[in-house]
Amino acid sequence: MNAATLIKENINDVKDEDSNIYVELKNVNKNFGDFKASDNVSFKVKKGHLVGLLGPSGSGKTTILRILAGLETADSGDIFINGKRVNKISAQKRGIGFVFQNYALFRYQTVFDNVAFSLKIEKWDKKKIRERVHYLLNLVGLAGLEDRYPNQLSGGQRQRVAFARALANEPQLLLLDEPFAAIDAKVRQELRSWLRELIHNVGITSIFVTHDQDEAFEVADQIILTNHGKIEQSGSPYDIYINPQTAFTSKFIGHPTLIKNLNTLRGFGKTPDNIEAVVRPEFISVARTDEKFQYSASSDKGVVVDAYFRGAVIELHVKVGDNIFVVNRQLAEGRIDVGESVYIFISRVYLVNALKAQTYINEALKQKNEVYII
């Protein structure tokens, strides 16, 4: 292969990568007053990804689907849909479906009528309407409630109207404002995965906002994670959860807790003294003293201070030297008392400083001369 062909292959690449991607923000800024509500925001969404805009409270998720639909001008900043910079564009000519955290429908039109909105505006003729709409009512299991208003419907079928209303005249991208988030937690469970599949179905292009974690992990192909207006850390939710890349994502992503002194756990001796470091509870594995332990050479030894029944697994509180770890042993495998002695192992933690963080694996399990920092 010469020279030539290479660079051309590159190319090629290069441009297969950039027809993939279906919405880019590039360094947008938006200021309220002097309060910084998107600073600096730039991510990447391929067509066809279900995205989850995750982040805590206040963090800017809202202010950037807003800037996407054009219901609020950058202050800087550009914003790329299908490859088109629409940043002059007005929300009416985006053609984006969006779905309201409180559903905004409609009060004073019936569910028919909500979901013919937009095909009303397109002029579509009568007959195609009452098709679209009872094919969209139908996708959303609430075919032959036409004729309620909004008020007689309940949470979760006001949230399917919302949906159906959205999709009806076929964006190309989809944006829901926590969608499930005035839902209890039996119907939220069902509607994410309905919506996962329908959304895949359809092959539209969504972005979703929560700052539920696991609803984030469950349904989404790509998370993009929000902290004080910025973005944190964009990926695929395995790399975000096993990789966090910042201070805050290690921090904010599942259950961790903060270890004091952690060269004086066994596997981690070679750290840096007075260094912060995190770890969760999936984490670490626990034993009793009298039980066969696989790690048993490299493990601490502790006394556990608390247990919490939760069903499936037991949340044991085990203290060793100056840390107190969460651990969750499976209940199959036998129950572990307050005040019994046990062993436990961590295999990985997040070491922490102001910027970064970095994977450190536990020394048992590094391969002598390989260099495991991630």
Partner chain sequence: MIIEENKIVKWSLISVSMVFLSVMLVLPLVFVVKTAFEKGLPTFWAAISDKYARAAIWLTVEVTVITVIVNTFFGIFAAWTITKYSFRGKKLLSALIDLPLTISPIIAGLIFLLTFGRQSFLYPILHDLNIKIIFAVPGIVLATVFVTFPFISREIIPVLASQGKDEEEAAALMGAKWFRIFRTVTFPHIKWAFLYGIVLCTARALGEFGAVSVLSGHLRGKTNTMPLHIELLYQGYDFTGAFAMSAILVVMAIIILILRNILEYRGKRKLSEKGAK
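The structure above corresponds to the form predicted together with the partner chain; please give the structure of the form predicted on its own next.
All you get below is the one chain by itself.
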């Protein structure tokens, strides 16, 4: 294969990739007075994907959503939807469905009339309205509830009505602002799986805002992590979780513990004093001192200072030197009580400086011949 053919194939690959992009923000900035809500924000979303905008309060995720919807105007930068620049196109003409966290249903209208509202505004034929509403209510699992009012529905049912209404006029992009925030935990868990299945069945490109990591990782195809108006990292849930690229990502994602001095722990050699280390509970194994433990020679001894029953696991807080590590122990592994001495083995940590993060593996895992100590 010659160079010209390679170049041509690479160009075609780029074209194919670009043709699959449905939403794109380029260098978007937005200020509210002295507060910079969006700081040179750029990202792409593939057609049909369900994307989670994840970040702490005030990180700029809702501003991004509102700029996409046309409810806020960017100070600079460009917004593209399906290849079309929409900066100066009104919210009503962008072909977007929007779901709010507080449902925003009309209290004195039936379920049918709430879902049909935008179709009546657009003067759809009555027969087509009826067919569309019945299709949508069946789609969201509310068939037979057409004549009920919002106060006769549960929180989960009201949110399903809101989804149906947002999909009524066949939008090509669905935006959801904390869609499950007003729903109790058990129903919220059920709706996560339902939402993912619904979006993939309909095939509509969707972006949702959340501060709930579990929600983002369970539902999203892609996660865009925001912090202080900037995009910290974007990628699949797996990549965001396993391969944090920035200091913020490594400290925000999961349930991390900041290690004060990595040099005092076994298996990590000598690291610079100005480098911080972050470790998550799933990277730590724990055992009583009288148990068989494969990595005893590379483990640190500590004392359990707190223990919490979490249902499937026992969460232990283990003090090792100046550090207190959060460790999860499976119920089947046996109970460990406060005050007991234990061994902990840390398989990996994230080393972080002011901006970047990198994975650092325990030296014991790099050796070919492990020593099994009983």
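For clarity, a rigid core is taken as the largest C-alpha set superposing within 1.5 Å between two forms. Owing to the predicted nature of the structure, the values given are computational and were not obtained by experimental measurement. Positions refer to the first chain, counted from 1.
A movement of the C-alpha atom of residue 182 falling short of 2 angstroms is seen between these two forms when the two forms are aligned on their rigid core. With the core held fixed, residue 110 shows a CA shift of 2 Å or greater between these two forms.
Relative to the superposed core, residue 123 shifts its CA atom by 2 Å or more between these two forms.
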